[in-house]
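Listed next as structure tokens is one chain, alone, in the form predicted alone.
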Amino acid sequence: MAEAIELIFYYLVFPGLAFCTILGLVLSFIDRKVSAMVQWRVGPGPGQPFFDVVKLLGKETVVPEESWARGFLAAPYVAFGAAGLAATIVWLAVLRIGGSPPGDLIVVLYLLSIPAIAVIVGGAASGNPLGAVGASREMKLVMAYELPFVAALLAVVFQTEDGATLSLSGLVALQDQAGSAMGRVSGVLGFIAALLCCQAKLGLVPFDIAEAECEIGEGALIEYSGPALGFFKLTQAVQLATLPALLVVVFWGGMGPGPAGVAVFALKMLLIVTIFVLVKNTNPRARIDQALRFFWGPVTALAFAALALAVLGV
């Protein structure tokens, strides 16, 4: 009984969900910031993220009159679970809380996975034209970048001399000894590819594809308003939290002990957000086209180089 209350408390509160949210937001404002100091504007106060969803959440869900209701309305919830129930896992790994966490890469990357299933089958749902094609814009992105995701990934766990391991705690135990995957070829070619990967996880430009204001007025989320709009707003921000912390725990052996681990895993979780930032400021909206031969061509490409040099033990 006590561990089943200790595991709801990881998932609801810290580090989990609240947690994951609160973090989330606050890098959704430096996102912003940047952004506009890239642009030369002022930019928004740092309530601002908080105060947008707050005011979506206090709004009415309008459900369209043709859409397939209860999927168009369980999709934002069933994300935002997902998305949360992830987090929890990588940062129990990042926190190197209670051993090791109850679930490993594989698992994570099938709850990563999912919001971006969420998204297709909200917008499919909705019965607007403008939100089909949005979700299929989504589905193909997620064809796109998911298989040289895993493969970036998987480069990390074939370095280990004594044997593959999948669990998150293991990866950083193993780095610990033999020191972080960022120090051969391997590492940061995949290091490349993940991150290339998650800016489309993320949904920023130049991946912005399926969502594309001002060609389809939001895409796959154009029908969403309302509590509904906004748990895809947290489920995005849940994930800028998840997504950098797995790259660090993967790639760069997640946080040190000790105040400096902490400062040091900090800087790497900004630096990571911050090339987040700077390739969406510093590139137009790609096709969905070109984005398929991107993902298709060059990431698989360095994605699988990684994955053979670690396999071969270069």
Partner chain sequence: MALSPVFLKALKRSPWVFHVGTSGCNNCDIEIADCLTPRFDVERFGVKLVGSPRHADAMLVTGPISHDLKGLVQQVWLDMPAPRVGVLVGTCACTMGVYKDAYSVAGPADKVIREIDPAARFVYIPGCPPKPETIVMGIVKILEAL
Second form
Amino acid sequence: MAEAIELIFYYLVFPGLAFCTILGLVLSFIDRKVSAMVQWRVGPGPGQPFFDVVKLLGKETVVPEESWARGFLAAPYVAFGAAGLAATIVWLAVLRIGGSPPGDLIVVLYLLSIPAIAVIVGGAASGNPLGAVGASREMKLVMAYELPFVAALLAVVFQTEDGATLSLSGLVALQDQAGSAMGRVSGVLGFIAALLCCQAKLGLVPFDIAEAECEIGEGALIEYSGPALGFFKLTQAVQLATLPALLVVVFWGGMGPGPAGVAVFALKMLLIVTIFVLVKNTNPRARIDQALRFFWGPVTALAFAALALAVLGV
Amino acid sequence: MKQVIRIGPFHPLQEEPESFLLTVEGERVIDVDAKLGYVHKGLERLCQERTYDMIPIILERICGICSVTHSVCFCHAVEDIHGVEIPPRARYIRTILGEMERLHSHLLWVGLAGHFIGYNTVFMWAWKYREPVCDAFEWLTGHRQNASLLKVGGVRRDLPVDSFPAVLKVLDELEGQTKMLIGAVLDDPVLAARLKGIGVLTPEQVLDWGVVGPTARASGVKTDARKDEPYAAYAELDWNLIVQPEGDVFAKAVVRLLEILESIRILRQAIAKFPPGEIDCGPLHVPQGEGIGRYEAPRGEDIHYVRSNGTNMPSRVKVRAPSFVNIPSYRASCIGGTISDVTITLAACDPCYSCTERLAAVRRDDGGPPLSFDDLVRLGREKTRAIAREMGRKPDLGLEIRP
Amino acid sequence: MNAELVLLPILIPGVLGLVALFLPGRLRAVLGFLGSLATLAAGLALVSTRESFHHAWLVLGPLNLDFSFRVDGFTGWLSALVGLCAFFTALYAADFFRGRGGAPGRLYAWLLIAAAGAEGVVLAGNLLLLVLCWEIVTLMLFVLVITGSPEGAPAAAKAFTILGFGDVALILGTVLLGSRGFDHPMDFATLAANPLATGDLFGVLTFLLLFAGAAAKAGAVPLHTWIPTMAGPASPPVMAFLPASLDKVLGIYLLARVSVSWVTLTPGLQFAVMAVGAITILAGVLMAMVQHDVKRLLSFHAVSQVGYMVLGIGTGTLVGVLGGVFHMVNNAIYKACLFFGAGAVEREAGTRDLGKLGGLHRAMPVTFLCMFVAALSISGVPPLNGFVSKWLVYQACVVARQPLFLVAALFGSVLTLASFVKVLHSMFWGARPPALDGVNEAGIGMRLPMVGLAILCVLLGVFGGAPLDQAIGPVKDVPAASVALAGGLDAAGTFRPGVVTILLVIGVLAGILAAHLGGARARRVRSVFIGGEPLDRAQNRFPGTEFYRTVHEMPLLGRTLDAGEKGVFDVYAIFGKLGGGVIRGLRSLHTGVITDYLFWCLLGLGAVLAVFFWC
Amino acid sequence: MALSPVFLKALKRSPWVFHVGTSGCNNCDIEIADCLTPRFDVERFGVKLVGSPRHADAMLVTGPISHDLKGLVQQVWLDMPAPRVGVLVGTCACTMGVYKDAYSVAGPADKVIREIDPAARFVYIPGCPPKPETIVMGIVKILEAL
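What does the same protein look like in the form predicted together with its partner chain, given that the last one was the form predicted alone?
First the chain shown before, then all remaining chains and molecules of the complex.
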């Protein structure tokens, strides 16, 4: 019983939903602030993401007449729950609380794809043709980045001669012994490929194709309003807090001991987020076929090169 | 079955309401249709009920970006009826205003184009550079856009000469910034991947569709009212026509960016050569007759037609804005592209619907589809016959109208 | 417990099916329904027994053709699964053909006999017996496809040809396997006690023959092409019953038996089997993505899913075998559900062209929800059953250190999801075309099987550990299976879908609670916003068939898929062409001139003499 | 609708606007876009331009409403989730300006919208066009007045 309560606490409060939501909102403030600075603007205040979300929670919900209302309304909550669960597993590995169950990397991968699926289901179920275009783009984007993302992560999994593990804590332990994966060529290549994939996973420019405001008017999210929209924003925040952490855990040795470790970890997170923001602000939106070509071409090649090098032990 | 994706009328792509119906196969657009008419304001009719003095002020409000364009063009048309030659100082003032407008209009387009392809940094930077231009406009005229400075036969007020140094300083800064922007745009591989080869108009298509302005010049067609039939002070100044051969969206962006530099050149010369003297040619009475005004707006050649019956109000004012001929060319440039390409192509000729919409879609009373041209002709004839019957004489339908 | 009970699941449908052959239509339907229900009951009765029935029937020299059946924990469950499929199919078919003059031909009789054959395969304790029952199923497939649809004849012929080739290979393999001279060479126990080494040519050949037989039945690349071809003419109940579920079960069951206990695979052979699996996954799902006919699309997924099972078994690890076998069970469940749903939509809406469907979620809510669950399950979305078994296969790839196949498997799942997003969107979401305004929900007889299968999808997912511990372990033929299983699994790890599910539910509820605390409960219904103008349902659509045109326009990929669609990679078509060429050549020799024939005779005689003297 | 104070505070700090360009001259639209750009940067106040009325708290109207647009503008107003406010930027949106006598306009936005939603609330920012400074000031005043 105590174990169950502990588990639920991990999931709901720390380091799961509540913690990651807040962290994600802070990170999204950093995103907006840095963007504003790049664009010579002042940008919003630190409370802005919180205000946005609280406001959305208080608004009325408009349900499209043609929609599958239940699925349409449930999608953001499922997305939020799944992203939070993924966040919990990743952050438990970051904080080195307990040994994560074996094979949880695959579970995290799947859980992290559920928000995208929820966006797709929500967009398609809204009955809006523009939403359907957005859903189809999101799906194609998932197809595009999932292949190199998996390959890049496996580059770390198969780095050791024996005892390949799909467990996050196992990966952290492994890197504690053998040095971080970033110390190897394969790790660096995989990290770059995974970083690009995360940019797309987060739906940031140049891969915000599914929500292309000026083409299909927010795409899959076009019909969402009020709390449902708010929860999609929260899901994005949770993902923003999870994906950089996942990258650090898998490629960059996770969090070291003591306050110094925490500081270094925070710096690594910030660095990754800053890279996201800079890429976002120095590129136009790609076309969906360009994105497909980009991910299935150079990025996949990069990821497979990393995988091959990892198997060879480089 | 046809699948139609609707862009508009309220769509973030456009500041103004109008809708494009993209017939698609997947993301590929196989046909484009437009439904315009939301912005129809009945301006031409309004002008027929105003005096010549009031009209430039109304025509400034055809379009917020082309405020100088339409009022100058109208003045050209009325001056054409009159055959009056305006004083040099007025000509230079018109030139300066026109080029200032071109500057801020092109910068605005560059920014919006960036926004449309999701490149918000370009949007912010271009608009940041545009801001001093608007300031300079304000120093010169007292207003950021709608200066109400034009009148038939000259201009209403003189420019404050003492603000010229400040304006020149703005231009100097802008030149450097524009060059930086040009460098950034031309060298960006992602931008090139996104814009090159998209929405191509061949020179033949340009001629077929009667495309004007930077859209035509980006396809290698040398057309510019400032060169073809120089007005204001353009004949006395040294400047180049910017032409690019490719015809794609990228070329259109390049043409506009390079034209900014040309405009800066023109402005510098105009300020340097700014002549003394009168700013208008006194009170004018417009005689009976017809006149046509041509003017190179930032978007292309603008044409106004004015018919005067000798009173102080025109009996007909007709505006043919550049977008009016540029918009139909979508059928040549958009078909075959993807939705993403088409949205930027739609924006690439810098369409201005408030300039364009001299038409109105007439809805049926029962809420059915809008009346077509044929319907309107038929209804018009029926009404004429009914009136004729009422008046007891044969309807006079000598002219056969063909759609 | 009486050993004869083992025979019940075979005898009940077998005898009833034979009786039903000679009954009038209505009675036949009743008999089919009751018979399949009884089969299910008999199967369920067997799940916890471990019995074998043995009757020495015929001894031909060294060849003992024993009449032996046996049941262990695993085959008991499989027998129940076969019964369940038969029962649901009968139930579904009764409603599906209502108002169309009842089921065509002797459908129920063939159905029962096919079920008897499948039960025979599952319960057989002797390889020859297994092959015999196997042939019955093949024959019944042929008969079922042509029943009531004369246009199905070419498809049935194609299926029969490919399956016939597979069966010949299987028989040859069987003979080779048993030709090593044991006391009871065809008995499972004997075979398991003397696994065949595959170090030499004999071993490799034997395995490949057996593998070809299993792969043709299950539909692995390149012997898969009969499934998509028959998807058009075969009626949905038939598709759901045999090619989509039972044929997979039989093929993979045999493959598992062969490669786990009767043959010891060399790493090279394992690699080859895994490669077949990975290629099957990707080829099947890529072909599925470009289909516009829902049944044909589903049939390509039926192929693709086989890849996971073959891949899992090919790894040779315990996790992999468990994953493959469990996936086979799961596949039967969700794939039958999908075919049932597609059939229901086809029946009610009058078309199976995805471009013409749309917006049916309100008209057919039950069908929609069942297909939704099954689609998520086949895509391997946690916490449904497809995820549990796929996860085991992934683990197996890691244990076997095969990153490439792992990537293929994971990527295949993404593509499967993409394909089903397209299916769901085209059929149920978006705006409903005006032509479909009068569509109603499917009848209760069609809904019940779908609901039952969808519930199974959830249960087997959330409580995914239970069947692994209870039922599937014994396939390894190890005593005290669950103990060994637990040990074996711990090495690779267990996944607790239940915990994840509970946490997910808590998270979703917490989210909804937070939303309510926000104070917004107001809700309003409006038509969709497409820029201000009202929606034109006939025109303003973006059907799912348009989703992946961009993918199709990718260089190379699109052309390959088009070629696949034209049958360039279809073995049947290739051999058909080759055969046609040979026949044309032979025909050209028939000139009708007697001297030419004499010349050929002399040439032949010369050749024979040459060979004779040479050797 | 009674608003909780927390929500009201958040709403004040995060007004998302949907821009409805109506039959005006475009100039106000441009000045609105100008407010987003570096010099004025209304994102400081949390203002964001959104692409769908579903996401919006305020509707920005910038011109007289033509007969052709009247029904559509009314529908878009209903498309926005409550609570919502109309912001009429420019003389035309407030009073129709120079187009007062034109035959094709149906009326200023407040009149048109009140036809279907009598309780609708509006904010007026007159000017032809109002300078961006004016718009920013107007927005700040709205936020204070809420």
